[in-house]
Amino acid sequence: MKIDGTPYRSIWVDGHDGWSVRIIDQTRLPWALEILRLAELADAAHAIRAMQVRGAPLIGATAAVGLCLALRADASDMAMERDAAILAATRPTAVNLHWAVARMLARLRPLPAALRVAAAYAEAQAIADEDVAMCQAIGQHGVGLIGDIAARTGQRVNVLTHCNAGWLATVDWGTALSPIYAAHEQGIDVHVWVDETRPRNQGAALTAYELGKHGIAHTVIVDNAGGHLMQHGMVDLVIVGADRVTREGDVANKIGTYLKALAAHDNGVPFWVALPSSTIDWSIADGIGEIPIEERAASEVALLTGRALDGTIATIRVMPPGSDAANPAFDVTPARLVSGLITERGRCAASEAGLRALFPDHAMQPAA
């Protein structure tokens, strides 16, 4: 995708030295476009933990190149297993992280240490390239949902999304936003309601940034406005991304997604989830009981960062000192509230039968 006319991926190997890794520091958006250089394992692990990169597919791609950087320092069996475990422990909920680390280890374990670095970079590049292809395919499989509404109503299609599931959350194209980008390219009149997504405001900061740079009409709303808009017929379709989907179709996504699904269900608004197959955890069935939910720092709730009226970037406190804050980063939407899943192989019901019809080649094995 493009920023001010320049094409970017969210992560890439530096073209000058051929081994270090470049990322867009998403904690600086939308106020500044800063490109960071990752040169060792600690840089990649920090980028994931500090959410300089975020979004399930991008976390997986970053872990893959993080292992490449680690192997440059020590490619022995012991070091590789240790460093893979460090990367796998950086975030608990997004299954792509564990999937990517497991895939890298499966490729590298049979090799002698001398061959591992080159093989690791090749595998990490394959993971990134496959993610781009999967996300582009998600757009092509999902755009019909938007096109059908446009054809039926003859009016602008209003899509509500939650958090950021665009190209900044993947290597390129995105998941939930990919059908929207595809609709825009086809000339369909589409408008996006963008949840601000407290506490980190990734909708207001990242989704709005992406859509604005791409010229797609959008409006930022507070997280609790979605139900009101649905009651008044102002939302035609909800599309969200996912950090983990169980084999029975339960969906873990950014906190607040479950409430949007409830509102959509109550108002008869289709609620779709877009995801690549790397986000499916075939090893678990019950999302509420089995998906680990990350609890992040209370400071994310207590503090807000933005541009002050004088142009400076400022961090302010929005709750009184002495008050506690809880900060679960994700919630689980039961499959019964999901209209369907959009994957790189097509659309299906949010159920084990639906998923297995699209992915009969996937064994029921743990992700890592």
Contents of the next structure:
2 protein chains.
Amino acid sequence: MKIDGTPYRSIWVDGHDGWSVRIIDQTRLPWALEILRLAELADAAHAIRAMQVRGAPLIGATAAVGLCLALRADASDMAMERDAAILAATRPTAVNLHWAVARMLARLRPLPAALRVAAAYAEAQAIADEDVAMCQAIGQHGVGLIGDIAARTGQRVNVLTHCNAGWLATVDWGTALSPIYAAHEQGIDVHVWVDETRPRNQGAALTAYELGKHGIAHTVIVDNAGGHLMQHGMVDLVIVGADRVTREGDVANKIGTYLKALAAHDNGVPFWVALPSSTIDWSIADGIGEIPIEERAASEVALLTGRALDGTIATIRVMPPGSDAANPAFDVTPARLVSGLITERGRCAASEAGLRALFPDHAMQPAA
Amino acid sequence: MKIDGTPYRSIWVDGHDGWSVRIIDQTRLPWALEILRLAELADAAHAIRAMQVRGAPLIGATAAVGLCLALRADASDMAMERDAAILAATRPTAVNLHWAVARMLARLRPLPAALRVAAAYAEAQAIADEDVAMCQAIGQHGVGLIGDIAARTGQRVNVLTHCNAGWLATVDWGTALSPIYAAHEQGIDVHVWVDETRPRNQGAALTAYELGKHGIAHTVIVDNAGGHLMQHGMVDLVIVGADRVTREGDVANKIGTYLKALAAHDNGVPFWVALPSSTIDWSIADGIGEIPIEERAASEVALLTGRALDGTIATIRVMPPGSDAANPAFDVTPARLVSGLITERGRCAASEAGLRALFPDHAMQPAA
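Would you mind generating the form predicted in complex with a further copy of the same chain now that we have the form predicted alone?
After this comes the whole thing, all chains and molecules, with the earlier chain placed first.
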């Protein structure tokens, strides 16, 4: 997608030297667009650990190129296994990270050391390109939801989204935002209600940034506001991403997603979830009972970072000194509240039957 | 209620000089407990305008004592009418403000100027004392909800609240928090989930402060988290305040209340609304259709104030420069989602029948 007219991916190999890696430092967004250069393993590991890159697909792509950089220094079996382990340990809970490292190793282990660097770059590029194609396909399968509303009403379509499931979380296009970018490309008049998404403010900081820079109309709202907007017909459609989807269609996503799903259901607003099929966890059925929810640091609730009026980046505390905070990072939206899923293969109902129809090739547990 | 063991009201006449008025500067909470002295009309008007006092009952009480201070300077008819108008114009939408000023004038107009100051102080004291009695009664009528759960489960009772409807918003006790203070007095083990309440953070700043200082166990959560907690049985009861309640029981309250009501309903968690009967608007039935919702400044969403790590109070921007924000201040929770209302006369169903039974003396429009 574009930043002020210039097309970007969230990660790319430098066109001048042909080997170093460029990323956007997302910890500096939305205040500054700083392009970082990753030249060795340590740079890539740090970028993941310090959340200069975030979003499961982008983390996976960064780990893949991180291994390329490591192999340039030492492509021996021993070094490769050690460096792959270092990368895999940067964010231990990220599924895509482990998947990308494992895929790289599977490709590289059979090769002699001398051939590994070139093969690694090719494989890392394939991982990135496949992610882009998958996200773009999600956009193509989802854009009809927006187009249908535009055709029916003849008016601007208002889409509400939560958190950041945009191109900054993937390599390009994003998941939840991909249908919005596709609609924009088709000339559909679309406007996005951007949930702030406390406590980490990925909506206000990243979604607002990427939509604004690409030229898509949007308005930031606090997480409390969406229900009121839906009651008054100001939301035509909700699209969110997902961190994990069970085989029965329950959706784990950023904390607060469930509240928006309830409001959408109560007001007859379609509530769609966009996801690559790698997000589907075929091994579990009941999301609320079976998906463990990460409890993150209270400091994420207590402290907020932004730009002070003098232009410096400052962190402030927004709670009394003596008070404690709890910080569950995700919640589960039951399938009954989900209008449907948008995947790279098409749309389906948020149910085992829906998912089976779209992914008949997948080895599934028999239904209980 | 208490601050570190010392009992406070949110407004009181100074015991030493017997006429000046003391308030807590709520714009400095939770970072500093600063007691301000109001000595003349301008001080009282500024306190209301600058939101050093906030919460409808407290604003009314402040206007009443503001008129006392004004009368000390000039108790003539002309001055009294002029000064009353100045006070009434400080926050034009606050119903209690107009009510308190009108009540003071009704008491004072028949009196000769020489008797007005003493009568004004007596009337202002009565307004404050009646508010305290009303809030305390709400607590007594609501505490059984908490006590019943404690008796049934034998465990700590977890109450979730939104915004600040505590003693800082009234003269003492509060509305939604009054049953919690009453439970605490009865030795019931109660813990409060405090919704941060974006965008103005009244929960994180004021509710957490007053609960903490009184010694009540509480945990701050982002507004996104409550649904997840309810899904996992971590909330026994929700109690919120109200800005306006229709005769059919629809509840206008701080933005985001509706989302918590949906989650409570979806998870079988009782959802109660605490209010003085002055909050009931007998003239309207349908809250969503008939209650106009104030749209406040985008800057409330974009800017946040808190304590920087160096101890100074700082304001930061949390959105990209080019992005806009919308900021509806309230939403309406339909009566069907409300388990019941807690008033100074007792509890009732959130319905016209429920309200009629509790307030048979009230002149009501015939049902449509």
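Residue numbers count along the first chain shown, from 1. The structure presented is a predicted model; accordingly, all values stated were derived computationally and were not measured. What we label the rigid core is the largest C-alpha set whose atoms superpose within 1.5 Å from one form to the other.
Comparing the forms between the two forms, the C-alpha position of W99 differs by 2 angstroms or more, with the core used for superposition. Put the two forms on the same core and the Cα of R82 is off by 2 Å or more between the two forms.
Once the cores line up, the CA of H265 ends up less than 2 angstroms apart between the two forms. Taking the core as the fixed frame between the two forms, we note the C-alpha of A56 moving 3.1 angstrom.
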